[in-house]
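Shown next as C-alpha coordinates: one chain only, the form predicted on its own.
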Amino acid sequence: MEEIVLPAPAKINLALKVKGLRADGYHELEMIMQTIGLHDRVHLKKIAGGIRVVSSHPGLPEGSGNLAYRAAEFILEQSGIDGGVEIFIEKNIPLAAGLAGGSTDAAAVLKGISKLYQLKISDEVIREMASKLGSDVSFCLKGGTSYAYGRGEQLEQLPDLNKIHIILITPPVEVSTAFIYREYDRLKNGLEIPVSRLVEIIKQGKEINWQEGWANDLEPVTARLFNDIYEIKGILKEMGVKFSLMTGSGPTIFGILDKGEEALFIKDNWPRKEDFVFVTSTVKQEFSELW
(Lines of atoms letter the chains of each structure in order from A and count residues from 1; the text may use other names and numbers.)
(Lines give C-alpha, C1' and ligand atoms only; values in the text may rest on other atoms or scores of the structure.)
Protein backbone atom coordinates (compact mmCIF):
# COMPACT_ATOMS: atom_id res chain seq x y z
CA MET A 1 0.00 0.00 0.00
CA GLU A 2 1.53 3.30 -1.15
CA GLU A 3 -1.36 5.69 -0.57
CA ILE A 4 -4.46 5.90 1.62
CA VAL A 5 -7.34 8.36 2.04
CA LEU A 6 -9.30 8.64 5.29
CA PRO A 7 -12.26 10.89 6.15
CA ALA A 8 -11.71 12.78 9.42
CA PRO A 9 -15.08 13.65 11.01
CA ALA A 10 -15.80 16.68 13.20
CA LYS A 11 -17.27 16.55 16.70
CA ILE A 12 -19.70 18.56 18.78
CA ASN A 13 -20.08 18.80 22.55
CA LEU A 14 -23.61 17.94 23.62
CA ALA A 15 -22.56 18.96 27.13
CA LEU A 16 -19.39 20.56 28.52
CA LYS A 17 -18.80 21.08 32.24
CA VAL A 18 -15.61 22.72 33.57
CA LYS A 19 -14.89 21.36 37.05
CA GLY A 20 -11.77 23.38 37.81
CA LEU A 21 -8.09 23.93 37.09
CA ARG A 22 -5.76 20.96 37.60
CA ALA A 23 -2.22 21.00 39.01
CA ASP A 24 -0.84 20.25 35.51
CA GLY A 25 -2.39 23.42 34.09
CA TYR A 26 -5.22 21.66 32.25
CA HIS A 27 -8.87 21.93 33.25
CA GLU A 28 -10.82 19.04 34.74
CA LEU A 29 -13.74 18.47 32.41
CA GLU A 30 -16.89 16.42 32.00
CA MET A 31 -18.25 16.27 28.46
CA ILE A 32 -20.59 14.36 26.23
CA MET A 33 -19.00 14.29 22.79
CA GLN A 34 -20.57 13.30 19.49
CA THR A 35 -19.20 12.61 16.01
CA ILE A 36 -20.97 14.35 13.12
CA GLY A 37 -20.94 13.83 9.38
CA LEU A 38 -18.99 16.98 8.43
CA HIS A 39 -15.46 15.79 7.71
CA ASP A 40 -12.07 16.56 6.23
CA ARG A 41 -10.35 14.07 3.92
CA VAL A 42 -6.76 13.18 4.78
CA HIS A 43 -4.60 11.80 1.94
CA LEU A 44 -1.43 9.97 3.02
CA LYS A 45 1.33 8.85 0.66
CA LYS A 46 4.62 7.12 1.35
CA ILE A 47 7.76 9.10 0.53
CA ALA A 48 11.45 8.31 0.97
CA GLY A 49 11.82 10.38 4.13
CA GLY A 50 10.58 13.35 6.10
CA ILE A 51 7.08 14.78 6.48
CA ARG A 52 5.32 17.11 4.05
CA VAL A 53 1.94 18.66 4.84
CA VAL A 54 -0.16 20.44 2.21
CA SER A 55 -3.73 21.66 2.62
CA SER A 56 -6.58 22.99 0.50
CA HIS A 57 -6.97 25.75 3.13
CA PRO A 58 -4.36 28.54 2.91
CA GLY A 59 -4.64 29.30 6.64
CA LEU A 60 -3.62 25.83 7.79
CA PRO A 61 0.01 25.52 9.02
CA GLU A 62 2.12 23.11 7.00
CA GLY A 63 4.92 22.49 9.50
CA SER A 64 5.13 21.52 13.17
CA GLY A 65 2.41 24.06 13.95
CA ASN A 66 -0.02 21.57 12.42
CA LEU A 67 -1.22 18.82 14.78
CA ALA A 68 -1.36 16.36 11.85
CA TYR A 69 2.36 16.99 11.25
CA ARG A 70 3.13 16.33 14.92
CA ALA A 71 1.03 13.15 14.84
CA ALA A 72 3.02 11.90 11.84
CA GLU A 73 6.31 12.85 13.48
CA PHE A 74 5.33 11.06 16.69
CA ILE A 75 4.21 7.77 15.17
CA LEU A 76 7.13 7.63 12.69
CA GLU A 77 9.67 8.22 15.47
CA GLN A 78 8.01 5.81 17.89
CA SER A 79 7.83 3.09 15.25
CA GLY A 80 11.35 3.54 13.92
CA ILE A 81 10.09 3.63 10.34
CA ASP A 82 12.68 4.11 7.59
CA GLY A 83 10.45 6.27 5.45
CA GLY A 84 8.29 9.37 5.46
CA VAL A 85 4.84 10.57 4.57
CA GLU A 86 3.20 13.24 2.48
CA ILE A 87 -0.07 14.50 3.96
CA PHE A 88 -2.67 16.38 1.94
CA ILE A 89 -5.58 17.68 4.03
CA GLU A 90 -8.74 18.39 2.06
CA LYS A 91 -10.17 20.87 4.56
CA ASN A 92 -13.94 21.14 5.03
CA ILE A 93 -14.12 21.72 8.80
CA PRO A 94 -13.69 25.43 9.69
CA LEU A 95 -10.47 26.30 11.53
CA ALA A 96 -10.51 27.04 15.28
CA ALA A 97 -14.26 26.53 15.41
CA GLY A 98 -14.79 24.16 18.36
CA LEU A 99 -15.27 21.20 16.00
CA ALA A 100 -11.94 19.40 16.66
CA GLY A 101 -10.76 19.94 13.09
CA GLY A 102 -7.07 19.71 13.98
CA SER A 103 -7.58 16.82 16.38
CA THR A 104 -9.55 14.72 13.91
CA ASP A 105 -6.90 15.25 11.21
CA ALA A 106 -4.26 14.10 13.70
CA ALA A 107 -6.30 11.02 14.59
CA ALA A 108 -6.67 10.18 10.89
CA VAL A 109 -2.90 10.50 10.45
CA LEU A 110 -2.24 8.08 13.34
CA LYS A 111 -4.68 5.53 11.92
CA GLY A 112 -3.55 6.12 8.34
CA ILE A 113 0.19 5.76 8.89
CA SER A 114 -0.42 2.61 10.92
CA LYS A 115 -2.29 1.15 7.92
CA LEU A 116 0.04 2.62 5.31
CA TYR A 117 3.14 1.05 6.86
CA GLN A 118 1.27 -2.01 8.22
CA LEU A 119 2.53 -1.32 11.73
CA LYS A 120 1.95 -3.87 14.46
CA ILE A 121 0.70 -1.30 16.97
CA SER A 122 -2.08 -2.11 19.40
CA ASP A 123 -5.14 0.12 19.80
CA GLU A 124 -3.96 0.87 23.33
CA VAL A 125 -0.62 2.26 22.10
CA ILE A 126 -2.36 4.35 19.42
CA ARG A 127 -4.72 5.76 22.07
CA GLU A 128 -1.73 6.59 24.28
CA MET A 129 -0.12 8.47 21.39
CA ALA A 130 -3.39 10.30 20.78
CA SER A 131 -3.72 11.42 24.41
CA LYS A 132 -0.20 12.89 24.32
CA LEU A 133 -1.00 14.89 21.20
CA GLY A 134 -4.17 16.56 22.50
CA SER A 135 -7.27 16.06 24.60
CA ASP A 136 -9.71 15.64 21.68
CA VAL A 137 -7.49 13.35 19.59
CA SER A 138 -8.37 10.31 21.74
CA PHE A 139 -12.08 10.83 21.11
CA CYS A 140 -11.55 11.37 17.39
CA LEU A 141 -9.88 7.95 17.11
CA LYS A 142 -13.08 6.19 18.23
CA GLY A 143 -15.95 8.54 17.45
CA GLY A 144 -19.61 7.87 18.08
CA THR A 145 -20.97 9.10 21.41
CA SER A 146 -18.70 9.29 24.47
CA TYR A 147 -18.58 10.55 28.02
CA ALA A 148 -15.19 12.29 28.27
CA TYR A 149 -13.56 13.27 31.54
CA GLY A 150 -10.17 14.16 33.01
CA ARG A 151 -8.82 16.76 30.58
CA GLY A 152 -11.00 15.09 27.96
CA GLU A 153 -8.73 12.15 27.13
CA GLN A 154 -10.47 9.65 29.44
CA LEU A 155 -13.40 8.11 27.57
CA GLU A 156 -16.39 5.94 28.27
CA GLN A 157 -18.14 4.80 25.11
CA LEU A 158 -21.89 5.37 25.21
CA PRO A 159 -24.67 3.76 23.15
CA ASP A 160 -25.13 5.35 19.74
CA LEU A 161 -27.83 7.98 19.55
CA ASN A 162 -30.61 7.71 17.03
CA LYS A 163 -29.84 9.92 14.03
CA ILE A 164 -30.12 13.60 14.93
CA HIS A 165 -30.36 16.26 12.22
CA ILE A 166 -28.08 19.25 12.79
CA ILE A 167 -27.51 22.70 11.37
CA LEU A 168 -24.02 24.12 12.02
CA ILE A 169 -23.33 27.87 11.99
CA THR A 170 -19.75 29.16 12.30
CA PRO A 171 -19.35 32.95 12.38
CA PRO A 172 -16.18 34.48 10.86
CA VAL A 173 -14.44 35.19 14.17
CA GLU A 174 -11.27 33.67 15.61
CA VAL A 175 -11.52 32.19 19.10
CA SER A 176 -8.51 31.26 21.20
CA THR A 177 -9.36 28.21 23.33
CA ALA A 178 -6.64 29.07 25.86
CA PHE A 179 -7.98 32.62 26.25
CA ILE A 180 -11.56 31.42 26.72
CA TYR A 181 -10.49 29.08 29.51
CA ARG A 182 -8.53 31.90 31.18
CA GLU A 183 -11.63 34.08 30.99
CA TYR A 184 -13.71 31.25 32.48
CA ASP A 185 -11.28 31.04 35.41
CA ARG A 186 -11.47 34.79 35.90
CA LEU A 187 -15.26 35.02 35.77
CA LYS A 188 -15.95 31.86 37.81
CA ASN A 189 -19.59 31.65 36.72
CA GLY A 190 -20.12 28.01 35.77
CA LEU A 191 -23.55 26.63 34.94
CA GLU A 192 -25.44 23.83 36.66
CA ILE A 193 -24.96 21.02 34.16
CA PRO A 194 -26.16 17.55 35.32
CA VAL A 195 -23.68 15.60 33.17
CA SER A 196 -24.09 12.33 35.12
CA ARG A 197 -27.86 12.42 34.65
CA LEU A 198 -27.49 13.21 30.95
CA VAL A 199 -25.10 10.28 30.55
CA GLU A 200 -27.69 7.99 32.19
CA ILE A 201 -30.38 9.21 29.78
CA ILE A 202 -28.18 8.08 26.89
CA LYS A 203 -27.27 4.78 28.56
CA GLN A 204 -30.94 3.96 29.16
CA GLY A 205 -31.84 4.75 25.56
CA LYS A 206 -34.42 7.34 26.56
CA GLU A 207 -35.72 9.89 24.11
CA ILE A 208 -33.74 13.07 24.62
CA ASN A 209 -35.55 16.14 25.90
CA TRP A 210 -33.16 18.95 25.02
CA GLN A 211 -34.45 21.10 27.88
CA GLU A 212 -33.06 18.74 30.55
CA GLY A 213 -29.81 20.63 31.19
CA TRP A 214 -27.73 20.13 28.04
CA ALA A 215 -25.36 23.09 28.20
CA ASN A 216 -21.79 24.34 27.78
CA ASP A 217 -19.95 26.20 30.57
CA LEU A 218 -17.87 28.07 27.99
CA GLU A 219 -20.78 29.47 25.97
CA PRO A 220 -21.51 32.48 28.25
CA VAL A 221 -17.77 33.27 28.31
CA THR A 222 -17.36 33.30 24.52
CA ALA A 223 -20.68 35.14 24.11
CA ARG A 224 -19.39 38.01 26.29
CA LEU A 225 -16.62 38.54 23.75
CA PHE A 226 -18.51 37.90 20.52
CA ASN A 227 -22.06 39.17 19.93
CA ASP A 228 -22.36 36.64 17.08
CA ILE A 229 -23.06 33.77 19.51
CA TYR A 230 -26.37 34.99 20.89
CA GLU A 231 -27.31 36.68 17.62
CA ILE A 232 -27.01 33.32 15.82
CA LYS A 233 -28.92 31.52 18.57
CA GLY A 234 -31.66 34.14 18.33
CA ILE A 235 -32.00 33.73 14.56
CA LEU A 236 -32.12 29.93 14.92
CA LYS A 237 -34.92 30.26 17.48
CA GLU A 238 -36.87 32.58 15.16
CA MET A 239 -36.45 29.99 12.38
CA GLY A 240 -37.99 27.25 14.53
CA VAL A 241 -34.95 25.61 16.15
CA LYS A 242 -35.98 24.58 19.67
CA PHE A 243 -32.47 23.85 20.95
CA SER A 244 -29.07 25.26 20.01
CA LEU A 245 -25.70 25.21 21.76
CA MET A 246 -22.14 26.35 21.23
CA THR A 247 -19.62 23.53 20.81
CA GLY A 248 -16.23 23.54 22.54
CA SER A 249 -14.86 27.03 23.15
CA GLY A 250 -16.73 28.18 20.05
CA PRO A 251 -17.59 29.98 18.00
CA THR A 252 -19.65 27.29 16.18
CA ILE A 253 -23.31 26.92 17.17
CA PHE A 254 -25.26 23.78 16.35
CA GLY A 255 -29.04 23.49 16.22
CA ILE A 256 -31.05 20.29 16.70
CA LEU A 257 -33.87 19.60 14.23
CA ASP A 258 -36.46 16.88 13.71
CA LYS A 259 -35.98 16.64 9.95
CA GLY A 260 -33.17 17.14 7.50
CA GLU A 261 -35.48 19.23 5.31
CA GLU A 262 -35.80 21.76 8.13
CA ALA A 263 -32.02 22.10 8.30
CA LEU A 264 -31.80 22.56 4.53
CA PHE A 265 -34.46 25.28 4.68
CA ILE A 266 -32.47 27.16 7.32
CA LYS A 267 -29.27 26.86 5.27
CA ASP A 268 -30.96 28.14 2.13
CA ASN A 269 -32.54 31.09 3.98
CA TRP A 270 -29.78 31.97 6.45
CA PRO A 271 -29.62 35.80 6.62
CA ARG A 272 -25.98 36.22 7.75
CA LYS A 273 -24.12 35.66 4.49
CA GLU A 274 -20.70 35.85 6.17
CA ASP A 275 -21.27 32.65 8.20
CA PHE A 276 -20.26 29.09 7.33
CA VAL A 277 -23.51 27.08 7.31
CA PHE A 278 -23.56 23.30 7.01
CA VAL A 279 -26.27 20.63 7.25
CA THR A 280 -25.17 17.39 8.85
CA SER A 281 -26.21 14.70 11.35
CA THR A 282 -24.82 12.53 14.12
CA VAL A 283 -22.63 9.56 13.13
CA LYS A 284 -22.62 6.17 14.84
CA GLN A 285 -19.44 4.62 16.16
CA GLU A 286 -19.44 1.76 13.65
CA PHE A 287 -19.17 4.30 10.82
CA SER A 288 -16.61 6.39 12.68
CA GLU A 289 -14.35 3.39 13.15
CA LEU A 290 -14.51 2.63 9.42
CA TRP A 291 -13.28 6.16 8.87
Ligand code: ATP
Contents of the next structure:
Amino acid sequence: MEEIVLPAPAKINLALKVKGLRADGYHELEMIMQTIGLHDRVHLKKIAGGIRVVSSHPGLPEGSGNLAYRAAEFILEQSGIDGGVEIFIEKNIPLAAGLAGGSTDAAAVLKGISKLYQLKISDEVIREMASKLGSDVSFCLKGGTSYAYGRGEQLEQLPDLNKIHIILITPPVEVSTAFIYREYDRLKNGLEIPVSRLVEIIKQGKEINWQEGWANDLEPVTARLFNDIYEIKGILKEMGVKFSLMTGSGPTIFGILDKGEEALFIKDNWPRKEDFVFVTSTVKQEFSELW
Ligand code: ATP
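Since the structure above is the form predicted on its own, I would like to see how the form predicted together with the named molecule looks, so please show that one next.
First the chain shown before, then all remaining chains and molecules of the complex.
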Protein backbone atom coordinates (compact mmCIF):
# COMPACT_ATOMS: atom_id res chain seq x y z
CA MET A 1 0.00 0.00 0.00
CA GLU A 2 1.47 3.36 -1.06
CA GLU A 3 -1.37 5.71 -0.17
CA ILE A 4 -4.32 5.81 2.17
CA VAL A 5 -7.15 8.29 2.86
CA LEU A 6 -8.92 8.41 6.21
CA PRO A 7 -11.91 10.43 7.36
CA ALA A 8 -11.12 12.36 10.56
CA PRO A 9 -14.43 13.20 12.27
CA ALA A 10 -15.10 16.07 14.66
CA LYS A 11 -16.46 15.70 18.21
CA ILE A 12 -18.90 17.60 20.35
CA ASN A 13 -19.23 17.62 24.12
CA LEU A 14 -22.74 16.63 25.18
CA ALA A 15 -21.72 17.70 28.71
CA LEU A 16 -18.54 19.26 30.11
CA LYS A 17 -17.84 19.66 33.81
CA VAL A 18 -14.65 21.32 35.10
CA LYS A 19 -13.80 19.70 38.39
CA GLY A 20 -10.73 21.73 39.33
CA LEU A 21 -7.16 22.68 38.55
CA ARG A 22 -4.54 19.94 39.01
CA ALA A 23 -0.98 20.28 40.26
CA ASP A 24 0.30 19.63 36.70
CA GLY A 25 -1.58 22.70 35.38
CA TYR A 26 -4.26 20.71 33.56
CA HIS A 27 -7.90 20.85 34.57
CA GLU A 28 -9.64 17.80 35.91
CA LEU A 29 -12.66 17.28 33.67
CA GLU A 30 -15.71 15.10 33.30
CA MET A 31 -17.21 15.07 29.83
CA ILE A 32 -19.51 13.16 27.56
CA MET A 33 -17.86 13.12 24.16
CA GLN A 34 -19.61 12.32 20.90
CA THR A 35 -18.29 11.77 17.38
CA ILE A 36 -20.19 13.56 14.62
CA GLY A 37 -20.28 13.14 10.87
CA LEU A 38 -18.51 16.40 9.94
CA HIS A 39 -14.98 15.32 9.01
CA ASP A 40 -11.64 16.25 7.51
CA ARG A 41 -10.02 13.86 5.06
CA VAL A 42 -6.42 12.94 5.78
CA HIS A 43 -4.41 11.66 2.80
CA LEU A 44 -1.20 9.83 3.61
CA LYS A 45 1.45 8.84 1.08
CA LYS A 46 4.69 6.95 1.62
CA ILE A 47 7.80 8.93 0.75
CA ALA A 48 11.50 8.03 1.03
CA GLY A 49 12.07 10.07 4.16
CA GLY A 50 10.90 13.03 6.25
CA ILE A 51 7.42 14.45 6.89
CA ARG A 52 5.56 16.93 4.71
CA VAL A 53 2.21 18.46 5.70
CA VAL A 54 0.08 20.37 3.21
CA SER A 55 -3.52 21.41 3.68
CA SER A 56 -6.47 22.91 1.86
CA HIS A 57 -6.82 25.59 4.57
CA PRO A 58 -4.52 28.61 4.32
CA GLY A 59 -4.67 29.24 8.09
CA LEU A 60 -3.33 25.85 9.07
CA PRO A 61 0.32 25.46 10.10
CA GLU A 62 2.12 23.17 7.63
CA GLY A 63 5.29 22.22 9.51
CA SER A 64 5.84 20.92 13.01
CA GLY A 65 3.18 23.36 14.29
CA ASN A 66 0.57 21.02 12.87
CA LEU A 67 -0.59 18.33 15.28
CA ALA A 68 -0.75 15.89 12.36
CA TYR A 69 2.98 16.47 11.80
CA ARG A 70 3.73 15.77 15.46
CA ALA A 71 1.67 12.58 15.34
CA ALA A 72 3.60 11.38 12.27
CA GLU A 73 6.94 12.27 13.81
CA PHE A 74 6.05 10.42 16.99
CA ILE A 75 4.88 7.18 15.40
CA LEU A 76 7.66 7.09 12.79
CA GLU A 77 10.32 7.64 15.46
CA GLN A 78 8.84 5.14 17.90
CA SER A 79 8.59 2.41 15.31
CA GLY A 80 12.02 3.09 13.80
CA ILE A 81 10.76 2.96 10.20
CA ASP A 82 13.01 3.75 7.30
CA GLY A 83 10.64 5.99 5.39
CA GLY A 84 8.58 9.12 5.61
CA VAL A 85 5.11 10.40 4.90
CA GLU A 86 3.41 13.13 2.95
CA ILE A 87 0.20 14.32 4.62
CA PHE A 88 -2.50 16.27 2.83
CA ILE A 89 -5.33 17.53 5.06
CA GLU A 90 -8.63 18.35 3.37
CA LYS A 91 -9.91 20.67 6.10
CA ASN A 92 -13.66 20.85 6.62
CA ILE A 93 -13.76 21.22 10.41
CA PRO A 94 -13.51 24.88 11.48
CA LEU A 95 -10.24 25.70 13.29
CA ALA A 96 -10.09 26.35 17.02
CA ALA A 97 -13.83 25.85 17.25
CA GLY A 98 -14.22 23.33 20.09
CA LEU A 99 -14.59 20.48 17.58
CA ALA A 100 -11.17 18.85 18.11
CA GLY A 101 -10.11 19.44 14.51
CA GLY A 102 -6.38 19.14 15.22
CA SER A 103 -6.76 16.16 17.54
CA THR A 104 -8.81 14.17 15.03
CA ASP A 105 -6.25 14.74 12.26
CA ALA A 106 -3.54 13.53 14.64
CA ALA A 107 -5.56 10.42 15.52
CA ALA A 108 -6.11 9.69 11.81
CA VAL A 109 -2.37 10.02 11.17
CA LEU A 110 -1.56 7.50 13.93
CA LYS A 111 -4.05 4.99 12.55
CA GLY A 112 -3.13 5.71 8.94
CA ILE A 113 0.64 5.37 9.29
CA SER A 114 0.20 2.18 11.25
CA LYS A 115 -1.82 0.77 8.32
CA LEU A 116 0.35 2.27 5.57
CA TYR A 117 3.54 0.74 6.98
CA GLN A 118 1.78 -2.32 8.43
CA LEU A 119 3.39 -1.60 11.78
CA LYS A 120 3.47 -4.33 14.36
CA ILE A 121 2.55 -2.07 17.24
CA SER A 122 -0.30 -2.83 19.60
CA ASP A 123 -3.42 -0.71 19.93
CA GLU A 124 -2.27 -0.08 23.49
CA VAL A 125 0.95 1.59 22.30
CA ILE A 126 -0.99 3.70 19.78
CA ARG A 127 -3.38 4.75 22.53
CA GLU A 128 -0.44 5.78 24.69
CA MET A 129 0.97 7.91 21.84
CA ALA A 130 -2.45 9.52 21.41
CA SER A 131 -2.70 10.53 25.05
CA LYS A 132 0.78 12.10 24.88
CA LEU A 133 -0.12 14.12 21.78
CA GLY A 134 -3.12 15.85 23.36
CA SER A 135 -6.05 15.32 25.70
CA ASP A 136 -8.65 14.90 22.94
CA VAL A 137 -6.55 12.67 20.65
CA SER A 138 -7.39 9.57 22.73
CA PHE A 139 -11.11 10.08 22.22
CA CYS A 140 -10.67 10.83 18.52
CA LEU A 141 -8.84 7.53 18.12
CA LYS A 142 -11.72 5.65 19.68
CA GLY A 143 -14.81 7.53 18.49
CA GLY A 144 -18.48 6.93 19.25
CA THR A 145 -19.78 8.04 22.63
CA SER A 146 -17.54 8.13 25.69
CA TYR A 147 -17.41 9.31 29.24
CA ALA A 148 -14.06 11.12 29.47
CA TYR A 149 -12.34 12.07 32.68
CA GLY A 150 -8.90 13.04 33.99
CA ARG A 151 -7.72 15.72 31.56
CA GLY A 152 -10.01 14.07 29.02
CA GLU A 153 -7.70 11.22 28.05
CA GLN A 154 -9.26 8.62 30.37
CA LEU A 155 -12.16 7.04 28.54
CA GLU A 156 -15.04 4.78 29.26
CA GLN A 157 -16.84 3.67 26.14
CA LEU A 158 -20.61 4.16 26.32
CA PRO A 159 -23.32 2.49 24.23
CA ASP A 160 -24.04 4.25 20.95
CA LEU A 161 -26.88 6.76 21.07
CA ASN A 162 -29.72 6.55 18.61
CA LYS A 163 -28.88 8.85 15.71
CA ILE A 164 -29.27 12.51 16.68
CA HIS A 165 -29.64 15.19 14.02
CA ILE A 166 -27.43 18.19 14.65
CA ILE A 167 -27.01 21.73 13.42
CA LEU A 168 -23.63 23.32 14.12
CA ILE A 169 -23.13 27.07 14.18
CA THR A 170 -19.58 28.44 14.37
CA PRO A 171 -19.40 32.22 14.73
CA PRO A 172 -16.30 33.93 13.29
CA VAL A 173 -14.64 34.70 16.63
CA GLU A 174 -11.30 33.45 17.89
CA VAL A 175 -11.42 31.66 21.18
CA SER A 176 -8.24 30.71 23.04
CA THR A 177 -8.90 27.54 25.04
CA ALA A 178 -6.17 28.45 27.56
CA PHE A 179 -7.70 31.88 28.14
CA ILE A 180 -11.19 30.46 28.67
CA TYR A 181 -9.87 28.06 31.33
CA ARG A 182 -8.03 30.93 33.06
CA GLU A 183 -11.25 32.94 33.07
CA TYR A 184 -13.11 29.93 34.44
CA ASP A 185 -10.61 29.72 37.32
CA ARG A 186 -10.92 33.43 38.00
CA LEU A 187 -14.74 33.49 37.98
CA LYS A 188 -15.19 30.27 39.96
CA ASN A 189 -18.86 29.82 39.18
CA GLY A 190 -19.27 26.26 38.00
CA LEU A 191 -22.68 24.89 37.04
CA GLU A 192 -24.61 21.96 38.48
CA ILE A 193 -23.83 19.24 35.91
CA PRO A 194 -24.69 15.70 37.11
CA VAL A 195 -22.36 13.95 34.65
CA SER A 196 -22.47 10.54 36.36
CA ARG A 197 -26.28 10.56 36.21
CA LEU A 198 -26.17 11.48 32.52
CA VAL A 199 -23.72 8.61 31.97
CA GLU A 200 -26.18 6.25 33.68
CA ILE A 201 -29.00 7.45 31.41
CA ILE A 202 -26.89 6.60 28.35
CA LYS A 203 -25.81 3.24 29.80
CA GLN A 204 -29.42 2.27 30.47
CA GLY A 205 -30.39 3.29 26.94
CA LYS A 206 -33.07 5.60 28.28
CA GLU A 207 -34.61 8.38 26.22
CA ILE A 208 -32.53 11.54 26.78
CA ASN A 209 -34.38 14.41 28.40
CA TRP A 210 -32.36 17.46 27.39
CA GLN A 211 -33.83 19.55 30.21
CA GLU A 212 -31.99 17.35 32.68
CA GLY A 213 -28.68 19.13 33.34
CA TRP A 214 -26.79 18.56 30.08
CA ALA A 215 -24.52 21.61 30.21
CA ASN A 216 -21.01 22.96 29.69
CA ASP A 217 -19.18 24.80 32.49
CA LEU A 218 -17.25 26.83 29.90
CA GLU A 219 -20.33 28.12 28.06
CA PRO A 220 -21.09 31.05 30.44
CA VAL A 221 -17.38 31.94 30.47
CA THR A 222 -17.06 32.17 26.68
CA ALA A 223 -20.50 33.86 26.50
CA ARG A 224 -19.28 36.69 28.79
CA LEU A 225 -16.61 37.47 26.20
CA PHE A 226 -18.68 37.01 23.04
CA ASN A 227 -22.35 38.04 22.70
CA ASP A 228 -22.56 35.66 19.75
CA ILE A 229 -22.99 32.60 21.98
CA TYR A 230 -26.31 33.52 23.60
CA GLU A 231 -27.48 35.33 20.48
CA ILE A 232 -27.02 32.11 18.48
CA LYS A 233 -28.72 30.02 21.17
CA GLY A 234 -31.64 32.47 21.17
CA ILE A 235 -32.07 32.25 17.40
CA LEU A 236 -31.86 28.44 17.49
CA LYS A 237 -34.61 28.37 20.11
CA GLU A 238 -36.82 30.67 18.03
CA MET A 239 -36.24 28.36 15.06
CA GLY A 240 -37.53 25.34 17.02
CA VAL A 241 -34.36 23.73 18.38
CA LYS A 242 -35.22 21.96 21.62
CA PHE A 243 -31.69 21.99 23.04
CA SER A 244 -28.45 23.77 22.20
CA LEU A 245 -25.06 23.90 23.86
CA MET A 246 -21.57 25.22 23.25
CA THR A 247 -18.97 22.50 22.61
CA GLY A 248 -15.52 22.53 24.27
CA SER A 249 -14.33 26.05 24.98
CA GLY A 250 -16.35 27.23 21.99
CA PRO A 251 -17.30 29.10 20.03
CA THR A 252 -19.29 26.41 18.15
CA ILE A 253 -22.87 25.81 19.31
CA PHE A 254 -24.69 22.61 18.43
CA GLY A 255 -28.45 22.21 18.31
CA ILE A 256 -30.34 18.92 18.62
CA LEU A 257 -33.20 18.14 16.23
CA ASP A 258 -35.61 15.27 15.64
CA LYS A 259 -35.33 15.34 11.87
CA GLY A 260 -32.59 16.05 9.36
CA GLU A 261 -34.99 18.26 7.36
CA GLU A 262 -35.36 20.59 10.34
CA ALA A 263 -31.59 21.04 10.43
CA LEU A 264 -31.52 21.73 6.67
CA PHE A 265 -34.31 24.30 7.07
CA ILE A 266 -32.32 26.14 9.74
CA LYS A 267 -29.18 26.07 7.59
CA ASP A 268 -31.07 27.52 4.60
CA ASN A 269 -32.70 30.24 6.68
CA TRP A 270 -29.91 31.08 9.11
CA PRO A 271 -30.02 34.89 9.55
CA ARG A 272 -26.42 35.57 10.70
CA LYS A 273 -24.59 35.44 7.41
CA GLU A 274 -21.18 35.69 9.12
CA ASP A 275 -21.46 32.24 10.75
CA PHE A 276 -20.41 28.85 9.42
CA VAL A 277 -23.38 26.47 9.49
CA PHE A 278 -23.17 22.68 9.14
CA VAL A 279 -25.84 19.99 9.14
CA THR A 280 -24.61 16.72 10.58
CA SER A 281 -25.50 13.89 12.97
CA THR A 282 -23.99 11.64 15.60
CA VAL A 283 -21.83 8.73 14.42
CA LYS A 284 -21.69 5.26 15.91
CA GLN A 285 -18.47 3.80 17.25
CA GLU A 286 -18.38 0.94 14.74
CA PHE A 287 -17.70 3.47 11.98
CA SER A 288 -14.61 4.71 13.79
CA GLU A 289 -13.43 1.11 14.12
CA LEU A 290 -13.70 0.69 10.36
CA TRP A 291 -11.60 3.79 9.80
P1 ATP B 1 -10.37 21.25 21.04
O2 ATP B 1 -11.80 20.99 20.85
O3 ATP B 1 -9.51 20.00 21.18
O4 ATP B 1 -10.04 22.31 22.04
P5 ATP B 1 -10.34 22.94 18.79
O6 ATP B 1 -11.29 22.38 17.80
O7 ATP B 1 -10.84 24.06 19.62
O8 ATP B 1 -9.79 21.77 19.67
P9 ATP B 1 -8.30 22.84 16.83
O10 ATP B 1 -9.11 22.97 15.58
O11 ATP B 1 -7.77 21.51 17.16
O12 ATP B 1 -9.07 23.44 18.07
O13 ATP B 1 -7.12 23.87 16.64
C14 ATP B 1 -6.55 24.67 17.60
C15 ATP B 1 -5.28 25.29 16.98
O16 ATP B 1 -4.36 24.23 16.72
C17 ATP B 1 -5.53 25.98 15.65
O18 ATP B 1 -5.64 27.34 15.81
C19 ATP B 1 -4.34 25.59 14.78
O20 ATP B 1 -3.44 26.67 14.59
C21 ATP B 1 -3.61 24.50 15.54
N22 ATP B 1 -3.53 23.26 14.74
C23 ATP B 1 -2.47 22.49 14.59
N24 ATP B 1 -2.70 21.45 13.81
C25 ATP B 1 -3.98 21.51 13.43
C26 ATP B 1 -4.80 20.70 12.60
N27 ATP B 1 -4.35 19.60 11.99
N28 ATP B 1 -6.10 21.07 12.47
C29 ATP B 1 -6.57 22.16 13.12
N30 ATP B 1 -5.82 22.97 13.88
C31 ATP B 1 -4.54 22.65 14.05
